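Below you'll find only one chain, the form predicted alone, shown as structure tokens.
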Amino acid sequence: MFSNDIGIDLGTATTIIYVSGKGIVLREPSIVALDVRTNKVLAVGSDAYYMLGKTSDLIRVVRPLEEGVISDYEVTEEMLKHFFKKINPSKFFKPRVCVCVPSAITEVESRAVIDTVMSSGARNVFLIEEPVAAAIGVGIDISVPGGVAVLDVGGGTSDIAVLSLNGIVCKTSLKLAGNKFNSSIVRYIRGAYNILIGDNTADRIKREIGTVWPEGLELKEYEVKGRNLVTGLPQRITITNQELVETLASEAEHLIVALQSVMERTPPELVADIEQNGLIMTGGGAMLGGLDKLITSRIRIQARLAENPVDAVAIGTGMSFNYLGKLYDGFVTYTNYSNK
């Protein structure tokens, strides 16, 4: 039988949702294909993915999330819809849901989360915070009094947290992640080889030969294929994982400055107790090529990537249930809102 609680990783670029007892059931791109004349839904997810790029103007492939949080309210409804139709084909137990949302988001949009959440089909809504929900799913103790750094790095937003007594002490959001870093080499590619590519292809070429860290850097090549900006032809090239790193750095550098601010605030204290434990790297951003050893070099706190980066929001949000009524400073929200 299905559980009538899930959680739900809502992000930017991938929406995961984690059911108590079975783990991880979906994971799929945030992506909707509509048909602009009916303004019907035509794909959703995966399918949705691979139309990116590949269609005529009678069909609009939108991402209806923005740097975190819901630009499109009707479309990740349907969205939503689809995929809890997937994974729980019922309609007569609807589930109670927790999402993970970034820290700065504002009172208007947790409430649109909730009411998109809510018309989607669930039963009652909760809230936690991406970077405590990350410490739950890496299996850390946030009750103990001391500190544990967290840094989420998504595809819209990236958020740092300092943990403690289930409290957060210190945090910062910051709407600079993957998909920042995808720009950027489009605009490199763009700037030294005249070159238009799209953001999937950026996207494959950050996986792929992406680094930050120059310092023993093995040779790696990526051949790329996209059109001539003079010509309007297409054209192929290879680029190396040496050019990348500028360009990638400049952007990290961002985070590097939003790590010591945290840093900065965080009493002398828990500090300590952050520099023995380390800073924990979670989602899919953080996997980026040496961004754990360029954070440990500039920051003077040993950093370290989660065993399961990409899943850890998924997987805390979806163990949150835990915590309710446990957690201090609005952690997790809740909504007694029936759906009608």
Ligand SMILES: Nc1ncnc2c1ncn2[C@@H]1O[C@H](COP(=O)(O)OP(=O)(O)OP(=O)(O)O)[C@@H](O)[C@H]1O
Given for the second form:
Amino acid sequence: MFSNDIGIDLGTATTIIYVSGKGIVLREPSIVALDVRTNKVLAVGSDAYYMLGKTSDLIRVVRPLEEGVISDYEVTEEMLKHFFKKINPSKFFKPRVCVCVPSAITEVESRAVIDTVMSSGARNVFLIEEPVAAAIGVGIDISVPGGVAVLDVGGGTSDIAVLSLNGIVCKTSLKLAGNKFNSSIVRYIRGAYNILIGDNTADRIKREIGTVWPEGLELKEYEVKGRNLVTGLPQRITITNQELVETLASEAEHLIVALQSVMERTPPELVADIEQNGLIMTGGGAMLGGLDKLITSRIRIQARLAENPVDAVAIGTGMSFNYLGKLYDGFVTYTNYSNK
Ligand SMILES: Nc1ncnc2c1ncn2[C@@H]1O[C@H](COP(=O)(O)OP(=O)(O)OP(=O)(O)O)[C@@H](O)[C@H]1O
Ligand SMILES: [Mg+2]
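To test you: the structure above is the form predicted alone. What is the structure of the form predicted together with the ligand?
Everything in the complex follows now, all chains and molecules, and the chain you saw is the first one.
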């Protein structure tokens, strides 16, 4: 029997689905490949990921979410339908779905998420703000009056929130996350070597050797293949983690400033709690080398990576049905319509 409730982390980079009583059942890139002439979906998720940057003019590979929100509704709908079918082949089953969204989402954007998920086959849709889901997902009791600080760094957005007594006390969301770190690597290699690399290559470099913390750095090298912008020919170079620190750390500076501004707006009593409890980091982007150390040293609050940073938001989104009606903020609305 398939559970009635599912949580979806509809991420810019990855879509993760959690089913009550089962756990994570799907984790795939938020990517769709389409036939340009007919607009027919050719591949979705992991199958489409391998086509990125390698297709002819007849195939378009798209990421239907940008900076945490849906940029292409129809394609997102197709993607979700495909994922629903994959986790539950029954046409007749319509689940209750909770979806997490960036905390700075607008009314229009949240309406678009609700409509898209409804059209994909949900019975009811709820929305939860990403940092609240992250806190629930890492097992923090958000109902207590002690301050809890969460930083979720995804692919398109980073969300920061201070939570207490089932509510968000202070929050901010910025359009700076994993993708921006990738772009800064592309820019650095073009500037330093006159070599153009693709986003996927930059992403691999970041995961393998990217770091924002120079102290005690163990030297690592990475061989990069790209196109020389002068000769137009392919070229290989070897770069080190040391040379990337500056460019990545300057990007991370925006996160530090945002964290400082949230801390400044947090009531002193809660700051004292946070100093004791620390800042919990979730999201794939939070795994960037040395980010925890950089944050700890700059805001003087112990930052630590969650045990399962990539899945935390999806788990929290799925578990949030237990909080229905209890959250003061962070849980937007229960939709007015329902598919029968
Ligand atoms: N080991 C790693 N080091 C650095 N970055 C990483 C690592 N693993 C994954 N990432 C980055 O994490 C990002 C994706 O994170 P995540 O899956 O949490 O995003 P998302 O939830 O899809 O996006 P968003 O929440 O912004 O909509 C990508 O930019 C990816 O490069
Ligand atoms: Mg996310």
